[in-house]
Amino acid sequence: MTRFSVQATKSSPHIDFDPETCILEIRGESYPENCSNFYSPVFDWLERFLSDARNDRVELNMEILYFNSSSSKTFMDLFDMLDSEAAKGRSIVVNWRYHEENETAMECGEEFMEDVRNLRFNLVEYVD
């Protein structure tokens, strides 16, 4: 399986999914004009990746500075997909990184964390 990578734009995040390390990263701002079209390849790749029979630990690092409501729904769909996979016994960790001064990002992370049951969801504060 090949690495999945998308460069950031002003309205879309940088995405780097590495199948070798099982580390997935989404960083930046997310308010693409058509959220469904933008994230569709992400879900397609992730679905193929998760169908792999290996039982490796998967880590998703997210550092989203700003996102719109369409992206929020998409992120919840992403967490639901990972949560379902974790319910099957796979070790999945989400690290929701937020700047210490970005209360909104922290609160959004808390809300996402409340909606998952099987994966480990960490709120990770960072400073400059």
The other form holds:
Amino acid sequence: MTRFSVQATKSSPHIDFDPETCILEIRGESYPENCSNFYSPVFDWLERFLSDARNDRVELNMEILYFNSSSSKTFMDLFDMLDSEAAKGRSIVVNWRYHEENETAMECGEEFMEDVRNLRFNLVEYVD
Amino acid sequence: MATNLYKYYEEMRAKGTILYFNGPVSQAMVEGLAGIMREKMRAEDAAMASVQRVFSILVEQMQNIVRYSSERSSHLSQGLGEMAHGQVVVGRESDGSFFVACGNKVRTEDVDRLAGQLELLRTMGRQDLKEYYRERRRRLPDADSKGAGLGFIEMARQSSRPMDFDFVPLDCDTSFFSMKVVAQ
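Could you output the structure for the form predicted in complex with the partner chain, given that the previous block was the form predicted alone?
Full complex below, order starting with the chain above.
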């Protein structure tokens, strides 16, 4: 599989999914004009990646400074997709990274964590 | 009209208005206006939580204008995205808290549904809003929604008091919608 990479814009995050290391990263801000259009290639890639039996352990690092309500729905769909993979016995880790002063990002991470069951959801605080 | 601008300027200043915009709104305008408000508030050392709330409410309101204002450009060339007419205001209440308000035309047939949603949110407390948000986030959006259908709930959660809103009938098909959110 080829690596999936998208440059960040003002309203959409940098995305880097590496099929070799099985480390997926989404970083930046997320409030694109049309959220489903923006993220649909991401879901397509992930579906193919997850159906590939070779990758046992998958790690998703998310560092989102701000996201709008449409992105919130999209991220929930993304975590649900990973959660059902984890339910099949696969090791899935999500690291939700937030700056120590970004209380909103921390609270949003907590709410996502409450809504998943099988994957490991870590809240990771970082400082400058 | 040009000679009246000073009058508008003074009126806005006296009311504590920080930003007033009336005109075509596109995604680029959402990024620009919300971005410059954030920079200005940061430069004035506003609390990080206030900066984030104002930014967030402004994005939700302006994206609602882009998606739902009934006054829109129909001859846009490909690739420019959508553009619709509306207004936004950011200012401060007498107690110093920030407010974000928006106004745009909507179809009269949508008024009951919108008013119903907003009335429901006005009755909810913090915990109810959280539960409702989590429940709706898992549900498929309504057929008439172009987003996730979470924008109003998100704003209600950021609001320090029940959100104000108003509909003014303009003609058979059109009403003017306005709402105001005071950031927590």
